[in-house]
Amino acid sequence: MKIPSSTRRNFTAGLLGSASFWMYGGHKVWADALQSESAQSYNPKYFNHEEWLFLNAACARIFPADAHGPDAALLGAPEFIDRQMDTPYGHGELWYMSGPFKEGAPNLGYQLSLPPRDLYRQAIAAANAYVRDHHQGQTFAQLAIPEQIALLKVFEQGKMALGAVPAHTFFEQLRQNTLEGVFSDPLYGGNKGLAGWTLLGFPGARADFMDWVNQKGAPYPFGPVSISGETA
């Protein structure tokens, strides 16, 4: 399937008329259900209160709500990220973490001495300090949405450092983990209500969907199912 644009809105619009679009009609149902579920708030295990507010706001800006579905915060991306911080991944145990630590080309991979959990902690603190200095004592989560978006663009373009963390590196870490949370199996805390998979028309962990492979334009007749057996 050709993806006409890197934007989420254009990507999903590009599915109109495809085998996946039949699933979109109920998107308001997921949004309402997820909004109700969010009232039963998750208590973060790693992030403190201020970090948690930052993470929820930033995830929602990176993957915003639109006509096709909810934002990343409602889909559980912050919970997914928080859970990851106390895994071998969060502690950097899956990476080579010995020196020398020198800035290198992107194809050389991660070059900092900080595991993901420390990268988040230092970068979020520095980001909120920057916001306080430039926005009358407010934190990132307190900014209006257009201001949050503008600041994330500054991070993405790498025009500043967040303590020991290059802003671009932090943005890419946050963007990658946000998308992982949106499209992960719900077992890991994200993709609430399987709404991320429903958005894509992805069948999930179904044992057998080979009857629908290579049937161009034929709608897949079943919703996604998670590893644990949850269905959309």
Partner chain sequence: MCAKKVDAIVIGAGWAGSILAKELTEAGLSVVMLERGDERATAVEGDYPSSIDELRGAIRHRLFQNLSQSTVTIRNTLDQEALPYRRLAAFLPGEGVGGAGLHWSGVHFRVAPDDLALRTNVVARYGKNFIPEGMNLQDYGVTYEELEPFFDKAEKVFGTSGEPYTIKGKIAGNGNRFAPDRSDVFPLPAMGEVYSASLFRSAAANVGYHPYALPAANASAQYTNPYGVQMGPCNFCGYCSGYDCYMYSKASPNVNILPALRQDPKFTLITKAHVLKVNLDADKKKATGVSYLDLRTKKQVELDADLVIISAFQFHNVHLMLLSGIGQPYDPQQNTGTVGRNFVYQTITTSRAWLSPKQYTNLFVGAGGAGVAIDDFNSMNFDHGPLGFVGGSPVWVNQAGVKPIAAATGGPGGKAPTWGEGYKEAMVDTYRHSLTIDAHGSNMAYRDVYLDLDPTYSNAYGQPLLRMTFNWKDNDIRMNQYVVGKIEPIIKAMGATKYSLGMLKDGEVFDTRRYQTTHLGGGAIMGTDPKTSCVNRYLQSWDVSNVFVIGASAFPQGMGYNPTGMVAALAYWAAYHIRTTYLKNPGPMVQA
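So that was the form predicted on its own. Now I'd like the form predicted together with the partner chain, please.
Chain only, nothing else included.
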């Protein structure tokens, strides 16, 4: 199967998709360049400015830049999440959302009346209010990276509530959506340059392994392709 490379793919996206580039190249320079580029190229439709800054910082802490490649913000996870907020999923139309809403044992699952978009709005506002109280009026995005990480760990442990939302519930929502953004097809706004798939070694929409059922443990030799035909 051959799918032609998309002509829309730009040079930087192509570089971004190259694992060796990230592992051995001076990726910080490129990361900064792409950061400014992507920040200009997408205006959030749902999140306000303060929420957007929170989301960019949180995504980057959950899936950070390291020797294996760029962070989730650079890969478009915030854009992905913003776009998801105006889907049936974001509006809670895939969930049973009839009352009464009662708290129960955690193993009985999500019992809040909030669809994802409302959950984010409430929890981010509460998280920033908490940070302001404890860090001299700063927001989450203004904190130093180690402080952001420490705070996310507090949320993950779930010992506090963010508005009506248990912090752990919010953290899991954020972690889930961030990783969805990094690893879904780029048509949803994330996984820029197919860098998420390249990192894992996932070949995307190739979906034909007739000759690769069993190659006795050899690595699969082809890079990923997206639904639109973008390659990396």
